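As a starting point, one isolated chain is supplied in C-alpha cells, in the form predicted on its own.
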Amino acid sequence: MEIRPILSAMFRNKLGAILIATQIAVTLAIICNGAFIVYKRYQTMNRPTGMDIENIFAITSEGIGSNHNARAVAAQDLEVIRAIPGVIAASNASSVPLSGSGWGETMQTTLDDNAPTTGTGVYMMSDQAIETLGVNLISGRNFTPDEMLYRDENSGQIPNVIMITQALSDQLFPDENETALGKTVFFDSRPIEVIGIIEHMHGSWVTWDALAQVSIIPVLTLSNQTRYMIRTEPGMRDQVMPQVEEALANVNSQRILRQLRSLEEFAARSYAGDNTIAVVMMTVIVLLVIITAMGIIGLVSFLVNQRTKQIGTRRALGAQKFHVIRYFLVENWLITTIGLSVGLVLTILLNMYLVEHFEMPRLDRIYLPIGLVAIWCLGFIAALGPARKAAHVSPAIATRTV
C-alpha cells in the first residue's frame, strides 16, 4: 500500500492526528516514568531486611503505680514469654526496627576532631536479641548475660560491648582488609568494643540512606514503660500474640498492655507512603491506557464514518477486506509513531525534571523500547474494532448518495 495517499487523508483532518497524537506523547511520557516509579517504590518495600520479619511481634508494657520495679517486671515477663509454646526467643527492645521510631547515634574509629563519623540506629536489646530478631550473625559473638547493663531511665551510661552490622563495619572501616570486629571504636565520643558482626539488618527509618547501619547494645532501661519483641516459630505469630498479652495480663495486673502489632505491620505503616505512591501511579497509568485507547478508537471510528463512500468506491472497484482494514491500521500506526517520537523526547525530559527537582532516579533505558512496544500494541488492538467495522461495509450501501 503506498503512503502517499494515507498521509494525504490524514493531512486533510490532521486536529483529529494532532490531538491523538499528543495524548500518545503525554501517555508514554507518564506511563514510561510512572511504572519506573512504581518499580523503584516497590523494589524499595520489598528490600531484604536481614531479619525474620513475618514472625516477629512487639508489646509495650506500662507499669502503673510508684511501686513499679522494671528489672523484676521484665525479667519475670521475659520468662512468661519464652515459656509459651512456638515462641522461639524475646528480648527487651528501646525501639522496633522498620517502625519509622528509634535512636539513632554517631561512631568514629578514633577521637580525632578531624575523624568522619557514622550515623547507626541504636537498639538495647537483652542477649537473645541475636535469635529474637532472627538475623545472622557472621563473625563474633553474642551478648552474654552477666553483659546486660541495666540504667536508670536518664542515665548515659553505655556498655562495654556492641555488636554492629556488617554495613556499619564497612563504613568505619573502608578498607577491604579491616573489620571493626575485635576493635575498639567511639560511642558518642565513649569507648566499645565490638564483638560481633551482623550480615545485614534494616534500622527504624526507611527513608534514611543509612539503613543498615544498625547496632545492638545489652541494656535494659528501667522505667515504667517496657518494650518486647517476641520471634516465633514460622506460621505461629497471630496465634501466639493473643496468647503472649493474655500471659502478661495474668501475671501482673498493675500495668497496661498496648501496642500489639507484628514487624510486618510496622514495616507497612513506615512504606504507606510509597505504597500510596505506587498505587496512584498504577491507577494514573490505567487510566490514561484506557483513555487512549478510547480515543484511538473515538479516532478511526470518526475517519471510518466519514469516508463510507470512499470505502465503498473501493470495494467496488475490487478492494478486499483485508485491504481496507489495512489502510485504517497503517494510519493509525503513522499516527502512532508520530505520537511516539514526539513522546521520546518528552519521555526524557519528564525524568530529567523528575531526577533534578524530586531526586529521583535516573529512567532505566529498558522503559523506553517497553513503553514503545506497548503503546503500538494498544493502538493496533484500539484500532483493529473500527477497521474491521469499516472492512465489512456493502459497497452497494457505502456508494449510496445520501
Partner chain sequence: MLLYNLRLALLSIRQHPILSSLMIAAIGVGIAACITMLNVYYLSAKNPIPEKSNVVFAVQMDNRNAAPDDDPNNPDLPPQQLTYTDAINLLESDLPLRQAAMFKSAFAIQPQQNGLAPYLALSRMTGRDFFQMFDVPFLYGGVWSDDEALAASQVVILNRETNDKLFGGEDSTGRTVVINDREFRVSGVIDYWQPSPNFYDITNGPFNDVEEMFMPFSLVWPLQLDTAGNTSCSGETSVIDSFESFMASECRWVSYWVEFSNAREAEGYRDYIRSYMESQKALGRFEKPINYSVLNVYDYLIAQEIVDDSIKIMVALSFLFLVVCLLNTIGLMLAKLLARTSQIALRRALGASRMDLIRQYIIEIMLIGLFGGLVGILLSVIGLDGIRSLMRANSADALLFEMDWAMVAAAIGISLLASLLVGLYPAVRVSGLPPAASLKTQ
The other form holds:
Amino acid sequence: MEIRPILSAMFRNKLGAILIATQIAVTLAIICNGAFIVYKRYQTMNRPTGMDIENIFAITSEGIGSNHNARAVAAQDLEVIRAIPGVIAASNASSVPLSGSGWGETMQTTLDDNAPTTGTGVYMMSDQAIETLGVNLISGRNFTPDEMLYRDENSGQIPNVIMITQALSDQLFPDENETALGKTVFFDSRPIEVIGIIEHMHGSWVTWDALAQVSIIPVLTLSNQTRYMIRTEPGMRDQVMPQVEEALANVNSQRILRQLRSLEEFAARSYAGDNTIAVVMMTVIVLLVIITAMGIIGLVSFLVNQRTKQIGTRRALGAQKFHVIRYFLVENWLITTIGLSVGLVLTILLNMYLVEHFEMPRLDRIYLPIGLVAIWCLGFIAALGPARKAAHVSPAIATRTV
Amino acid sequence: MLLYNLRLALLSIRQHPILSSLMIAAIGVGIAACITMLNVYYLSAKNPIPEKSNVVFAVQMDNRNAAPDDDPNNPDLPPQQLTYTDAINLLESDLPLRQAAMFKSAFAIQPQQNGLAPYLALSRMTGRDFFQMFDVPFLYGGVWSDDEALAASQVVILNRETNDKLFGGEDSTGRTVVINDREFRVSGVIDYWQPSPNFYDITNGPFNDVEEMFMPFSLVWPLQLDTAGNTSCSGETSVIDSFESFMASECRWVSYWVEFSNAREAEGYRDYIRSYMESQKALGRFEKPINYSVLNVYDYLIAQEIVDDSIKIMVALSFLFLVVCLLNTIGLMLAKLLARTSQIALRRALGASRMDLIRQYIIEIMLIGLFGGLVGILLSVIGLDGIRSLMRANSADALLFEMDWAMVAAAIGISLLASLLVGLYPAVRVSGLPPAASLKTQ
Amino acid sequence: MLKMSNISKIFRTRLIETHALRSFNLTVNDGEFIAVTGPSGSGKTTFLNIAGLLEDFDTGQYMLDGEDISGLPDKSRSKLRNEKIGFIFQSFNLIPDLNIFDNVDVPLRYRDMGAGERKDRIESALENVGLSSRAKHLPAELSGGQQQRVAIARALAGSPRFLLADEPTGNLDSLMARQVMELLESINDQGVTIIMVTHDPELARRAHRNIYLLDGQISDLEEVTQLPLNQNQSQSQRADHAAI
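Form predicted on its own done; form predicted together with the partner chain now:
Shown next: the complete complex, the earlier chain at its head.
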C-alpha cells in the first residue's frame, strides 16, 4: 500500500483533491442533517392517532333559513346515515380531529389561583363517539343517551360528564398511582366528572404539543351548522361517502352539504407541510449524491487523463493492472476520508446552528457513521469506473516521445 | 471583442458537449434549489401592501386574565383580536384618518338564476373605510353609504369570482342576491385582490383566500352573526348564555385596523389606546398590566412570525447545496481548460495577452452560467409546481409557489455572479501556464 | 541471457500494413553493452517495446533467462519487467509530484519488500549515481542530466538483469550527455548488461556491439569494442547475425 507517496503527491498538486474533499465535507453535512430532518418528519406524520383513521369520514350540513330545527334535523340525519349498509357508527361532532380546526379549552384539578392549567382539544359528540372514532376506552364507561346536552348556540353550558385521554389524565394527575377517572376536574373553571379514560387519541392541531390531550363531551349545539363523523366497515369508506351525501340531500334540501372529506384527507392536509419538507429534502439528498458522484468520477477521470504517461511508466516499471486500479482507489479513498473528517465537524456545526436558530432537535449520533459509510461506498463506486479505465493504459505509452 | 469571445465560448461548448452539459446541469440544479426556496421565502416575507404598509396599523389589546407570571417589563405579544366592546368603543375615536373593525362570517348564497345549488361562502363584515384603507380596487359600483352602514342595511359587495358565478361577470350594481333567505342589494363588485399574506386577518393562517363577499359590520346584531374565524375567551365564560351576553363578554373575535396620514400621528393614537385601557381598567376590565400594540403592517407581520422556520432552514440548506454544485463546476471548468492547454499556448504565441485569455474564459464560463441559470429557472418552475401540489395549496397559498420576476432576476444574477467566481481561479491559473511547455509539434 | 529469434511485428490499419520488425534476431549475453541504432522509422521503438515486454509480437520467439515470453499473461509480464528489466526513457519519465527518493521507490513498491530493504536499495542506488544529497528534491528542481541519473538509479534499484535505455541522452545537452554516458559505461563495468536504443552513431560507438536497423530489419553489424568474454561465444554470435 503506497499511502505515503500518494499523500505526498496529492499535497503537491492539491487543487482537485481540495475541491472534491470540500464537496464531500459539505455533502456529508447536508446528507446527515437532511436525512435526520426527513426521518423526524416521517416520524411525526406516522404517529398513531388512536382512531380508525382509514375508515372514518366527515360531512358538514349548513341549514338555510332561520327555521332550522337543529335537533330534529340531526336526529333524522343520523338515522338516515346509520341505515346505510357499511356504516358501523355515526355521531355529531363539533369539529374533526387532525383537521386544524377545533375547540381548545383549559383544564385544572383545583380552582386555586395558582393551580396549574393544561390544555385540551375538546370534541362535542355523543354516546356514539367511541364507536365512531374507533378509540379504545380503557377504563370507566361511555356516556348514556340521557347525559346528552342539547344547548343553544350562544350558551356556554357544559354537561356533567366528560371522557378524556390517558395523556390528559397523566397531565392532570402526574402521580403514577393516580388517575382522573371518577374525579371531578375543572373544565373552563367549571366542575365536570371524568367518567371514562380513552387510551389514545389525537386532537385537531398536529403541531400542538398537547395533541394527545383530548376530551369528549356529549353535547349538540343547536345551530344551523351540524357536522357528522361516520365510521364504516374496513374498505367501504370510499363507497359509502357519496351514498351518505346523497341520502342526506334527499332527506332534506333546505341545507348545504359541504366538506365531505375523509379523516385521512384531513390528516394529509394537516401534514402537507411536513410531507413537503420531507420530499424536498429527499430530492436534495438524491441530487447531492448524484452531483458528488459525478464530481468524483470527473476528478478521477481527469487525473487518469493527466497521468496517462505516468501510468504507462508505472506499468513499464512493473505495475500490474490491479496496482494501477488500487492506486487511484486509494488516492480517492484518502481524499474522501479527508473530506469526511472535515465533514464530520461541519455536520455537527450545521446541526448546532439549526438547533439554535430553528428549533430543530439535536442530531441523532447514529446518522454520522451511516453518512460516513454511505459516502465511502459512494466514493468507491464512483471512482471504480475511471480507475479501471486507467488499468487499460498500455505500458508502451512510456516509450512514446509525444 | 465581446461578440468574438461569445462566439468562441459557444464553439467551445459545442466542442466539449458532455463536459459543458455537466457544468450547465450542475449550475442549473444548484440554482433551481436556491431559487425555489428563495421564491417561497421571498413571497412569504413580502410586504403585501408596500404603498401603505407604514401608515396602516393593527390594533391589539391584551384583555386576558391576570396570571401569576405577568411581568409588566416583559409582556407577551397581545392577542391578535379584540372584544366586540372594545371595537365599538374604539370606533368612537376620530383620531385615525380611517378605521375599521372586522370579522368573517359564513353565509349560504342561494343563486336564483342558472340553476346553481346553494353554497356556503365567507363574507368579511367590516366598515366602509376598509376598502380605501387597503386600496381595494373596484370593478363596478362602490362601497355602501354611511347611512346604510348605520342602518345595518342588507347590502353586499361581491368579489369578482362570485360576480362571475352569479351574474356572468356583468355589472351587478343594484341587483339582488339571496343570502340566508334574505335579499341583499349589490353595492359593488371588487376586482381580483389577493394580498399575500392576507395581513388584515391572519388568525387562521397567513395565506388564506380573500372572502367572497363584504358586508357592513353592523349586520352582526340584526342577523345575530357568529364569526367563522377564531374566538378566544377570557374572563367568566360560564355566564355566557345568550347572544347579548356573548357580545358583552371578554371573548375576542374582532380585528381592528386604523390608518393615519403618517407614522407620527400613530404616536398620538398609542397614547389614546393607553388612556382608554386605563379607564377600562378602572372599571374592572384589563386585569393584566396594560399591554397593547399599534403596529404597522410590516412590524405586525414580523411580530407574528408568519415566515415559517422550516422555510428558513430550506433556504440555508439550498445555498449549501449550491456551494456543492459550484465546487463541482470549478472542477469541471478546470478539467475543460486543462484539456486545452495547447490551444491556450497557441493563442499566447500568436500574441494574446494573459488578460485576453482570462477575459475569454471568464466570458465562456459566464455564458455557461447564464445557460445554467436559465435551466435553473425552468427546473425551479417545475419544482415550485411540485411543491404546490405537495402542499395541497389553496389559491392564496398557491401564490407563494408562483415564480416571482424578482426571483427570475435573482436567478440570473446569482448564476452570473457564481459563474464569475467559479471561473476566476481556473481562468487565471490556466492562462498563466507558460506557453512554450504546451506547444508541441504533433 | 536474452534471445530473440525471428521476431516480426506488423501494425495493421484498415488500409495499410506496416512491418515494424521483420525476422529480427538478437542474442545478448551477461555483461554486454549493446546499441541498436537506425534512422527514425526503422523499428527501434518497436524493438524497444518488445524487448521490454511492453508490447506483444506476432511471430518468433523471445527467451529471457531461459523463459519463453510469448503467451504470458499481463500479470507475469509485469512481474518480469519489474524484476528483470531496468528502464531508462528519453524524457526521463519521472513522476513530477514525487521527490527523488519516492521516484526511485516506485518499482520497488510492486514487490514484496519491507520498508527497510527498500530504503537501503534506494539509498545505494542514489549513491551509485551521485545524487544522494538530492533525495528530498522534486524532479523540477534538478537539471536534465540529474533527472536522467535519477531515472538510472530507479532502474538499478531493483537489481535488474539488464538496463533497457531509450535514447538516454536525447533530451540532454552535450555536457550532460557525456556525464550520463560515462555513468552508463561505469555501470556496465560493474557487470550490468545494457541494451541501448539510439539514433546517434557517436553514442552507439561507445557500446561493445551495434545492431543497425533499417526498415525493420537488421542491415549491418559493427563490432566496436572487444568484450572480455569467452572467444567462442562472441564468434558464434557474429556468425548468427551475419546470416541476415
